[in-house]
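For reference, the chain that follows is the form predicted alone, supplied as structure tokens.
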Amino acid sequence: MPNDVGHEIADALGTLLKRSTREQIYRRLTEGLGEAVDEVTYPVLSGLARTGPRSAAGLADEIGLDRSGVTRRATRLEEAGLLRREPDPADRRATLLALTEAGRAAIHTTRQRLAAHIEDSLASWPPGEAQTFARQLHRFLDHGPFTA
């Protein structure tokens, strides 16, 4: 059948977006580094890093949550010196989050971990295949469908 291999990758994106998904890797990523770093900020946390500043509705829009959970996560990441509240220079009236040095190193730490994970899994692959998987789904993620 021609769609079998669009019908086994969607599957298996499937379950990588799945949120329960994405909440034990996210959990696994954020232990130990403190009380407000877990699953439910991590995506703000992540969000910025890929982003830069930006205010708590732009980035609900990067995240996929609404600008209400973005503002109570950030609290608790402000709280916790992870990232502070700006003015934002093109609209004074206007406030960007933006990751303090704390937020980043707390972003390199879990990115570490994240690799390490990765190349932990990918170990009994034979070699080559890995790389190869890398270039592949950049590939597929350029040129694929979820490009604009």
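Here the structure is a predicted model, which means the values were calculated and not measured. Numbering follows the first chain given and starts at 1. Superpose the two forms; the largest set of C-alphas matching within 1.5 Å is the rigid core. First, how it differs from the form predicted together with the DNA.
Superposition of the core reveals a Cα shift of less than 2 Å for Arg111 between these two forms. Comparing the forms between these two forms on their rigid core, the Cα displacement of Arg28 reaches 2 Å or more.
Could you give the coordinates for the form predicted together with the DNA, as opposed to the form predicted alone above?
Keep in mind that what follows is only the chain, not its partners or any molecules around it.
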């Protein structure tokens, strides 16, 4: 029965939903980058790297968090020198969150590490197969049941 495909994918994705798995991933990715970079603050760095400097409210919407959480995480990153608050020239009540050079380096390092881990596990695959798999995974997660 074709229902097996759904269950097989569900089982596979269950691995990623496990708390301990995610913790280990983040631990490896952020190793040696200082105390401030961890599973909690990573989405802030990642979101800023994607879109450039922006307000706390906009970032909160993107990462699905309350603005207070963004404020606290930003404070931690600011104290560690990875993030800088600069006043919005167009609106004096707003403060833009921007990565410092160290912050850009940190997110770059983590992204490189994750990509390297992934490519290691794909090393034994036929190259064409790996690329089609990457495209399919991207399509599945973007237009799938996990984005709406």
